[in-house]
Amino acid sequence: MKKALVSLAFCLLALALAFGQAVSTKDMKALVAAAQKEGELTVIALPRDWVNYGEMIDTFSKKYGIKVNELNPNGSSAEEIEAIKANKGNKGPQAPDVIDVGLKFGPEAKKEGLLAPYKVQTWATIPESAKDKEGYWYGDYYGHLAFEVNKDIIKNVPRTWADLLKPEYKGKFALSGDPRISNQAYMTVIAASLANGSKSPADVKAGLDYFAKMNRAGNLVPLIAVTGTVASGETPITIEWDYNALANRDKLAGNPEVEVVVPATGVVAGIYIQAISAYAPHPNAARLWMEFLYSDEGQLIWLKGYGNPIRYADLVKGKKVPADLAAKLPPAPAKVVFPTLDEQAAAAKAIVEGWDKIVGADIQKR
């Protein structure tokens, strides 16, 4: 009888390979195999910069022998959710297997059927209010909002939301995304919003306030800022995730000077999650690249490019995380907001229907 049923298993592995189903199991061996014979893995939206992507990608890709197709890496999380739909039928590396999107794109997605539901066998570490409780999207790190300066040109160095409209900055900052589709972007608004008198993240009059009288001043420069532009002085000035703040001062190694501030007021942290495309090519590559991400050895990659890890107490817990490590991330601001689903929703449904009302400045790519 044992054979037989090791014998079944084996067949229903080979007609799951067969058909390019993912494997429902728990056991590793089988969803490697199963990967491996996929060959591939399409990620969209992760710029190797962004939380050490790129050590994350290289590192899963050795380790497994498997090629990563890297889409879009300066993609939204809009722009990653309009991905599947636009490739629900199509096979090759231009359909995303997985996503990484910010946190009230996950409900949504699950919402509209582009999701698949997995439980990393880590499952049970990661804080409940931080997942689908069936599995359809988990969060995967946070961050809190900070201003990345480029020092060379900006010798006063902005500590307050109130000092980026002073006209010293005219034509020196940049979003770095458009707030009408990033969850970077948007939740800028919200933070500008919450260090404007706001009571709440769902109300963002306050913010879009905010942007509206910085464009009219010329302060707002309508591109969106990455590494490029903070250092060649296009736009000296930005705001994103501290872990990619930090990690650009690291990159720019002084060549320019860049210093992350994060305000007295108006601090934000933000959860990004994790999900796999219900239309994914290679859905075992994609529950593999699950169950490394969540790993302790794939958490603590991201702990080296600045991002708190969502079983980072897990891993405490367990003295799993190594003193130089636990040493890089900077010390967490003493107030700080995480908005809620419900407030993120009605925040981005505000933005959108508010920017060009409001601000009137459309953002652009380089």
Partner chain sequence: MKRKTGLSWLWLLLGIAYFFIPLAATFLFSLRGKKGVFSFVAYANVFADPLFLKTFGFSLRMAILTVAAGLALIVPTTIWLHLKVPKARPVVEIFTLLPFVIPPIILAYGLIRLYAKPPIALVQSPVLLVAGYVIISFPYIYRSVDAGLRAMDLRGLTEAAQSLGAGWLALMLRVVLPNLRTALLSATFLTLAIVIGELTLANLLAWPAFGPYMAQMGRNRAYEPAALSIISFGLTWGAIGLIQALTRSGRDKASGIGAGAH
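Positions refer to the first chain, counted from 1. Here the structure is a predicted model, which means the values were calculated and not measured. Compared with the form predicted together with the partner chain:
- Assigning each C-alpha to whichever rigid part's superposition fits it better places E240 and A334 together in one part between the two forms.
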Second form
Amino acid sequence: MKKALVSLAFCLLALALAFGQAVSTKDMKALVAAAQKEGELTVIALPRDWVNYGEMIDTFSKKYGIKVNELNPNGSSAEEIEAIKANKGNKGPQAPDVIDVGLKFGPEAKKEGLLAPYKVQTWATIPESAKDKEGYWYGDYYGHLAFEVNKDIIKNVPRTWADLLKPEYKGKFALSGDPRISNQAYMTVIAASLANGSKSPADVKAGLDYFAKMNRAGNLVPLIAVTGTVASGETPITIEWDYNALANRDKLAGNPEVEVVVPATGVVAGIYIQAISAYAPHPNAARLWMEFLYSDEGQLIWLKGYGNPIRYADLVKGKKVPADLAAKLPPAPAKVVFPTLDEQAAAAKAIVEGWDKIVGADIQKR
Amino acid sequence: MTALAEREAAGPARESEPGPRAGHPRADVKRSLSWLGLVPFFLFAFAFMLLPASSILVGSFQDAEGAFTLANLANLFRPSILNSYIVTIKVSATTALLGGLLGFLIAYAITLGGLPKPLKSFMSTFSGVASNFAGVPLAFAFIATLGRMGVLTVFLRTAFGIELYDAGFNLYSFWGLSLTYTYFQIPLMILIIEPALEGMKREWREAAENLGATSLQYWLKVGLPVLMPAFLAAFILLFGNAFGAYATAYALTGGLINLVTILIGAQVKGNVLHDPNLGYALALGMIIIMTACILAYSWLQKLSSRWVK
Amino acid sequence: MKRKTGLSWLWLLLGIAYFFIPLAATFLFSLRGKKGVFSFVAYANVFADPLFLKTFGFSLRMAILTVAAGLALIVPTTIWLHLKVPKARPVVEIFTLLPFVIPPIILAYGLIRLYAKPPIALVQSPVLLVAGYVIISFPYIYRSVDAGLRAMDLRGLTEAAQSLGAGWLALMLRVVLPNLRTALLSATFLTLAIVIGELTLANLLAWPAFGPYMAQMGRNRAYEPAALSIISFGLTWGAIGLIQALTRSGRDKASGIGAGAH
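Could the form predicted together with the partner chain be shown next, to go alongside the form predicted alone?
Everything in the complex follows now, all chains and molecules, and the chain you saw is the first one.
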């Protein structure tokens, strides 16, 4: 009797859950079936340790039995767009189904007809400012720029942008990329600018001056900082997205000790966006991937990777965030600036034109 | 010179002589048919190199919307871009010379220098690997050696009290980059010049010494002229090798040294600029420069083969 | 006549120092996987990864295919060039040096654009990848073979052999190729090393090759990339050394009319 009652309770519970999402379950089931029939998904430029994408991919693959092709993991956003263009008509594993690119690539790609619109089930919970009204692209996560410091080498950890100019850090700082090429690096210049009096992300003169000063002081090493150079002490201080810095810290596991510092002023956040390729060889698998990313499960996987998932406010409201996970996250900074598309474009132009004069080596003079 | 050596020397020159049957109709047909032998090569190069590259590089003449424009090519003449071409040529030429010279000395040491035979195989196989040790691993290896925290830097500081960086040395500079490039240039030179050195007959050296020539005279009158074609060929190869290199420079010097290859990467792959058509125009510029260099080299080759006469 | 070997030893030792010190520095760094002690844990991590051997094996196979295809294409062409059509040399040289200045990313995009779509869909097998690799190795293979042919008196040997009644096949197999041994080996070594480490083409054409694997390893880790550098250096050297050893046995059989060249 007891056994029967328990089973009945389970059935009722299942029914309740099913009816709770009555309409979408039928669509979802159809979507899952169609995706499984396609059997494969090709993602591009998703490093496994970038916002915990490794776990995201593995969980998705296991859950639905869909093989995931990880194309060009270290690719840039530009390469993702180019991959769509170059592979039009190709149904092989070289053609990406879905892309995860910097904010400004969304409208560009939409204009060039490279994207297919799709609105996930949880569409309404994505902030308006972070998505395209027609559903061509949608923000997925963001991070703040933070200092990554090798504590074994740097005993006195810098806490502010002004600290980085101090003589004790001579030859100790390097950017994580070339600001004319890398998203992270040019956002760093914007952040420095905001910390040094600029009123808007579009005006980067203060940032360029800051780095000119740093270069003259000898604090700026013209190297591209990677985990290896941070660990070896060649570039013990660098600036990266906090999710990357924290992941590095965890990976290095004390060898060396790494501290991640979000400065008090000049905090910039960069949003990345998801989109489905208009030429996707596996369109249903692509949609299922999106549904997964924007489900509570997917968003929490990103949170585990120290990213700020775009539906975070909604998750907190629904009390979906486990306490231990919430405890692991660094405290949210007080004032965060999200540069808009126009501001980013203006800043990019100024940085590209001005950066040469700051750190460019004039070979003739040597 | 011995008769054998004279024959050797006359060899290359003979190729440019028309031959006794020139002008004869049957010989001419035979000559044009000879070009057929090169067809497989040209077909392959066309199908898998020229056609794909052109299909993309045609973008140098297009703007973002696909319309025809010469603006990209005009942009190549901006001072910053012209400067980057000059810098790239400088780095390539410098490392080609450095790598060429040092590579030659080492190759000479192992082939004709009287060293034990196993050393030659050792250096040859090592050169094979080292010639491709480039990019991030090479940059990191040099950072780990000569960077501010590098093994050698620290050693000099602790053992001899020499502060390398205070003394003016900087790995992150033109010369630091050249030093790093030389790591794969020297092995390439060794592998390329080895056959030529092996072809240097011992009898010539002995004959010259028997006639009372000094080492210097031997080299000036016999060695260099014979080796000149090989030197030139090696130089152009080393030059091209450095010209097209990208990953090592980017990993070692960030954006400090503006090489054209880095600029191309910035436009085609970069997330900030992203003007691929300008990138394609830059690549086209490189192809034109390289072709010009090759033509100059071919002309020099013709000249040098006349020396050998 | 006693050769003065002192200077030769000097250059050799200087060269060896220059080559080995950076490798030693990398090696020392790779041993820092555990704080404070010398530890091989970074190496253990690399070997424990099943992808390591899988990708290295794949790239090694591609390298062998590339060497075979590249030599088959370029050696006959270059011999023909030297013997029959010397006037074509500048054209061929331009073609063989162009791969230096065509950025690999552009070559990859071009190959995909042209050959990845039906009806020519060449992407299911690694044919396109090997074709791309052959193009990339053009400069090295051609230059090696060309240098080797210049160092021997090809015309003289050919005439001598033919006057003795040798047919084309005998000429190639018994006269020309044995004398090209050094050059062919150089070409093989260079191509092998290039293909094993190649990154861009393999990435964009979506093949599980060693180059992309190494690049991926380098992202968030400090010590494993250094260990990988050393391991891949060693493995590639081993592969090349094996080829050197295997071809040694053929050397003594090479008599040939050009024996005076040695």
